[in-house]
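A single chain, nothing else alongside it, follows as structure tokens in the form predicted alone.
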Amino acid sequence: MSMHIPAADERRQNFINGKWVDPTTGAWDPCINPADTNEVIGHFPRSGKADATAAIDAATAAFPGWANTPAPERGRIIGRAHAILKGKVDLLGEALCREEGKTFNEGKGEIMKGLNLLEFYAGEGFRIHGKTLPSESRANLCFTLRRPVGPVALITPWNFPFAIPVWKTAPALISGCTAVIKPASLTPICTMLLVQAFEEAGLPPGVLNFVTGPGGAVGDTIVDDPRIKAISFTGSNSIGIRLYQRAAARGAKVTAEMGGKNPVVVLDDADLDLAVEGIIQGAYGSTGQRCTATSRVVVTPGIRAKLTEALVERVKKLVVGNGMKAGVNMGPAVDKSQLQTDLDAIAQAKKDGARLLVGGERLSGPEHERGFFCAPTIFDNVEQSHLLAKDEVFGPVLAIQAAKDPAHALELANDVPFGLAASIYTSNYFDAIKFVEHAEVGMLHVNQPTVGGEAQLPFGGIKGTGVGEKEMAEEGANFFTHLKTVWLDYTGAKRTSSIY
């Protein structure tokens, strides 16, 4: 199959076993461009429990061999793949673009993120490695080694649809695990590009197996099934913990990765120019449609007045509008129902008695009418008792909240339910390492936006945020393995050789 954009009357397919199949169900739902509602960019299966079965039954055919295939070779496949791709970027940016709403240099970042990934799991097919450790017995060896876990199920969101679905099967595929990938039914279309990729690089039939369809039917089958061993789901809270009560209640693995409520501190000595950037970089790229998303701003009062106005100026500025379009700085939320949130959360906003600095309204006019477009918004004079300053919204409006020192700044931030990433700016290193070591998160910044992850560097939070092991990195491979200790007592071993 050709790696290109589906036309709006194509009909894409599952893959599952090695080959493209239609859906048992004859049902197919056409995957919309949030930014022009007029325009469909092909249409993907609705797929039912029949298909998610199919894909679980190749899988658990194809584990034995893959698993005894060796890593490095298992390596090689991953970085033919990255090399087809890399050649890609443009088409792939495209892609992300009209199916998830970035803009086209965001989108491409995107791409670049996961090629990073698929290079740097290329290589830890090396690297895969167990300890060796002294024992309290004369003439033993002891030492651990790793094992994949069988065939796992990979659960991605639609905010991320490139990158994320790269940091759950590189990692799985790497260590030795078969897979069942179910991308978010509104953004199906960048996995199915990776996933052509793989298959061009040479990889087993039924090693890895794309399914496209509804949770219900879909997921919920792929996640009560006996022989998946691991689910990898990133997504919202909701559902996140309804899985984890399915997959707990049969003893699978689990990671889940979910909300955030990301904090900025701000204190009075910070660099005014270098907060503010960052503080628009996580607020609103990607719309704000991202889990480390700058969604609060933690300010104290020395530096409070200058950096509010130059955030509302810095606001003023920005473009939204259709990604692909040249000077466009933030696009539209991913569908109808994620603008309604965002909506119900500015009118929540207003209700509580937050201060609307700007934005706080649904687009119109020629620019967004076919769009799902919401202005980027700021409200001043927050409280931790309203909803805006715990509940996460996942679109393009911020909270800005006033603290009285350093140390009520550190308490606000903690003051939530998720523990995700967060941010601080200042000259001071005593109050920034201060704070990198109370602040209740899994990953911090320190004068930097709350956004972004390195392939080599864990990513995942704490508290209501995530369940399990964290992704990416040696530790994202490390999920999808289960550890061995062995004892090895010489002893008795017949000897071959006069130097015992």
Ligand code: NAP
Contents of the next structure:
Amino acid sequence: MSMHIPAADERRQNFINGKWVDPTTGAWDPCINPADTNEVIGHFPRSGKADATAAIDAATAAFPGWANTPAPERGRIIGRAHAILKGKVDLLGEALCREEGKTFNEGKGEIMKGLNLLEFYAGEGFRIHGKTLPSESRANLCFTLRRPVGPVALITPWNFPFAIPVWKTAPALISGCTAVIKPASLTPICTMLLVQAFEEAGLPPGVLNFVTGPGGAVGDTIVDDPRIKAISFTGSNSIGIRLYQRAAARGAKVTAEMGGKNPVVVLDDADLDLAVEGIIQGAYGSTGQRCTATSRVVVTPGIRAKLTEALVERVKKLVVGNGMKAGVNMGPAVDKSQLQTDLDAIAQAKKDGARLLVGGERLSGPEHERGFFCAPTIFDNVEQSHLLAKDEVFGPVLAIQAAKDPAHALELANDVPFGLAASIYTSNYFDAIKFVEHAEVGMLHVNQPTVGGEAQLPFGGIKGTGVGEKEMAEEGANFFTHLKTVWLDYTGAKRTSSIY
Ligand code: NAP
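The structure above corresponds to the form predicted alone; please give the structure of the form predicted together with the named molecule next.
Time for the whole complex; same chain goes first.
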């Protein structure tokens, strides 16, 4: 089938063992545009246990053939998928905008990031390597080699519906694993288009299987099946930790990348304009629905008033609406439930005694009434005891926290259960480097927003954010392999020399 954005009445299918098939449940769910709930973008299978099991059967049967395919050849297939998708950036950007709500430009930015990842992992086919190391014994050649772990499961969230499926699929495939991918039920379209590109690129049947449907039925089946040797999950802490416990009970490998509460520290000597732009981008880009979104500003006294005033002025200028419209800077919450989470966090912040500076409501009127739009919001005077200082909102709600000095700012920045990303704005190398060394996060920026990731750089968090390996980069592929250590005693081989 051609790669296209589904029409309202179109029923799409699962992809199992190289074939597009209807779900055994006979049930489909509509995909709805969160900026305009009148717009249905096709229907996707509400699959059940039998569909997930069929996908695992296919991945299991295909594993030996794929694992023994030379890695450069695997890489060439990923390279062909990259070439196919590179010609479809506008189509993919529109699909992303309409299924998730990002602006068209943000959508295209995400597609470009996914393409970089495909390009990177296509090349990794030439670089899957171990090490040679000396042995304590004479006449021993010692080395490590990487082998694929087996069939794997990839479970993805709705907030990066293209880039995250790519950054799990490409490293799994290049490592020689076969996979079952289950996208978030809210956003199946971009993953489906990615799977179509792999099909067109010549991926053998069963190597990549795509099943849509509820986390409970499909997710639990995949997580509990002993044939699935590793699970790469990105999503919420509640689901991620539960999944980690279930998988650990049967000894499967898990990477779980979860929530964040990412601070930007602004010190008195910061470049004010740079800090304002970075905070606006980090807090309101993608409607604040990024794991790396800026959700706290921790600011020292000498710059606090100027920074706060400038942030409020910039927020008032943000244009919120349907991301397909020119001039729109920020789209909607992904669904009714996420919008309600945003509004509940706002109500709680008021109750806790924080001061609302701007926003703080659901947007109404003709531009907004059919979508899930929350106004970009700033609270000042947020105390460490308030929920807004510690709980992830995952929406456009920013908390400003006062710090006495740089040391206090570091203390506040670290006083959360999460550890994904942080940033510091300062012109002082001493404070910047101290923060780089002591901030409890997996990714750190200096004079830059908290957001971003690059194909060749490891991505992921520490503390309550992440367990397992970092994603992307070489580390992302390592997760899908076993490292085997080999001692090769060549005195046992036929001797051709008497040196030893
Ligand atoms: P979620 O509700 O946890 O869902 C994530 C995925 O898990 C979805 O595909 C979901 O399926 C599936 N799932 C649900 N129940 C399951 C079960 N019992 N077993 C297996 N899978 C199950 O998360 P989300 O709301 O989509 O995503 C937002 C969260 O992701 C935020 O907390 C954000 O911080 C985090 N995130 C983290 C990173 C990172 O790198 N640290 C990156 C992006 C997002 P259904 O859609 O069918 O429920």
